[in-house]
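Heads up, the chain below is alone and in the form predicted on its own; it's given as structure tokens.
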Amino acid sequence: MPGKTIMVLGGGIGGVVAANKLHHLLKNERVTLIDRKPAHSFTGSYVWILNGKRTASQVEKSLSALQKKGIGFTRGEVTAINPKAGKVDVDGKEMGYDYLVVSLGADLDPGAVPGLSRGGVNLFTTDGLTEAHRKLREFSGGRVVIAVTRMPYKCPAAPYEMAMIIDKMLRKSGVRERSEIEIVTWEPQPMPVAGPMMGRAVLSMIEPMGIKFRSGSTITAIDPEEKSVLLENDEPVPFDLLLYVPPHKCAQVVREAGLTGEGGWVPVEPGTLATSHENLYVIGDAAAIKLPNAKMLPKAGVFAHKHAETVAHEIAAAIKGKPAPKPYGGEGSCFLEVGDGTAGYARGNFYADPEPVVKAKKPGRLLHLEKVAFEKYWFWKYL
């Protein structure tokens, strides 16, 4: 009897972990990962591109490396998903599956904010981070504004990490005393889903550095000529250098497949990541999981990683006819880079009722070294 075909769409963190775990659990089944790009880009290292500790090529590795492990890799554009027929179209070619794991992440949509692309630099792409690094090295002083344009966005810690890294860069270049750094965001506090304690912890890190935090700000547009961030019901915020977190939206092919629900993301069962379609799972940034406090689970690599492992066990149990595995319980953690060779760390349970329970460790050199070690471990284990 021919084996089952398990297809994984997307070569980000969730997709790569899912493909590896599925192959490990199901040696006799066909596991294939599909992505339009030839390489995996490890987003956990992106903050180091900003301060020049990494280049874009140093945080990437070819997805064809999966084939050496016995995992199939097809490079191509997923142009359609047909859950009822159990098929996907890749570059116009129809391919069937028995189980489908959708890990296509979130598309970046800077065009949703007028003037954004012309007025600033995108902090969520390797090209943008490379450009931001160059501009900061050449910066002679003035106002640096980090604009969080819309919610939700992936990696909620990123704007705060980058603000602290910029502070260190400007101090090193000798222009910090004649510069200002300000974060402009809709968020009422840093990382609001993690709770007020986590928000206070982040503020206690950035405020002593002189980094301003402008909360509750709805950004309506950017005026590139006047160099200002336009806000709803507030005065414009001037800048000399604008670095931005762009609006996010679910991948077009996922929306066209009719998988998305209210809010534009895919509703999934919190413990299994299953959708309303048989044998179809959605993991990572595209998934929408409402927490007991009515907020949504953040979009972050650690959650994509946990989702991937959960789904792999779910599929393996179904194929082998074994009892369902332990469901995902909402655990998550992340490092918080400070920029001077130190990092903080937070860990918690986001499914806790009534509020997520998150604990943070103070920044230290050892935590930074642990993150560096994790980066090396990631590429060794998964690619």
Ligand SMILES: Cc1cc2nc3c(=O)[nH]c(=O)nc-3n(C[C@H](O)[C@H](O)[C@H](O)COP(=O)(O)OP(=O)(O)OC[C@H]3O[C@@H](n4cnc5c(N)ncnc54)[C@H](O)[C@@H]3O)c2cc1C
Given for the second form:
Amino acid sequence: MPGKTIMVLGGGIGGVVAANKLHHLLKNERVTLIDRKPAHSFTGSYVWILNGKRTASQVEKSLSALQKKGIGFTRGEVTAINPKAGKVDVDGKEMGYDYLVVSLGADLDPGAVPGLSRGGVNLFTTDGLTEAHRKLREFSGGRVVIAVTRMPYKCPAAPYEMAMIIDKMLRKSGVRERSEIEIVTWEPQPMPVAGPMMGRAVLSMIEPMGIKFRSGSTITAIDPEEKSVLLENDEPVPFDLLLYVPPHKCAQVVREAGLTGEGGWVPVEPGTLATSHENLYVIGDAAAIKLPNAKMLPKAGVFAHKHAETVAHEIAAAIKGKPAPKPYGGEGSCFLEVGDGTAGYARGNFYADPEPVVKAKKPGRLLHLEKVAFEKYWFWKYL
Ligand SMILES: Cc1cc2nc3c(=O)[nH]c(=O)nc-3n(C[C@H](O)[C@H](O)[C@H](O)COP(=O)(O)OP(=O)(O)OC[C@H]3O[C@@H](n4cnc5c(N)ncnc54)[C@H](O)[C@@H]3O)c2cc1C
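For comparison with the form predicted on its own, please write out the form predicted together with the named molecule.
The next block holds the full complex; its first chain is the one shown before.
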């Protein structure tokens, strides 16, 4: 069969951008995306499921929409990746590739913390967010604890955004004065990779709202009967409602393929996302990129997006025999939802040496509207 086969594993943030960009740059080659789920789910809007501004189905769109653009979509479970043979198994069927882009994200692993799923509600799935929304609407006052159970986790801004959203929800339902909101985390400051300035900026947003920040906490287990978070070297933290960020690990099939390195994620070239295997790129949450300050690049959709564009240009240049394109330079940005129709914004270069350089904008109505517009743009552009 003439032409090259470029396979994209995963139809999340990195996968849909990579497939679109590859198709755009390489009209004559075959681009096929594979995902176990029938629909793409836009996590940028997940915080709005918490406050009821969106339902889970409103932030999803069928991946079959890709087929109308000429991009192949196969729904199936990727059960094996064999880089030496240039093949993957999908639902047990072997498929060959010339170039492979792996964007299979992170598996959520609440079972790694004893008592967690029995004692709390998962803030990182649409089902969990829908349940958390219902529980918060019915909440009659008490202690809401947001437990960040393990590092690393995707979207380091999410627990802080969610705490601010919960503050607004409890104010609206009239129970804020008889409630406490506390974030329990190992992190020494909010969003540590972005530097002390960013940490102070986030604290200056949450502390005036009365949201407590308990840093340096290693969570060992949850006691669902006693309703408390058990810590390694501290007293248990009581809760009436526990909402949690679950432990993450690299997608199972990626681990089983032997692609992961130290720390359990896949080491890649920071500028190209290339792995040690020929024609195999790993992007997004699955990738491990060590920054000049020895911390790891955070796992976030914005980076998956940038990685996807980078590998598309890399692969297109290789196929067309053109010079290597400009490498990815570590730029990234994110909105920070506050919950009252305003949002903040941060932008920076995470590859900067010796530390990432990040600038933040104060929350405002316009930034929230920009985030809403970005959601519309996303579905229009990629699905
Ligand atoms: C609550 C929440 C809010 C967030 N908000 C933001 C935000 O505002 N901004 C931001 O930048 N980031 C945000 N993120 C982070 C962002 O969602 C991730 O960093 C991003 O999705 C990573 O993209 P990815 O392509 O690597 O993986 P994913 O988007 O997770 O996609 C992985 C895909 O692979 C599929 N898959 C996995 N294993 C298999 C298999 N074996 N076979 C077939 N398919 C498989 C999955 O079904 C999934 O569709 C948020 C995350 C959460 C949970």
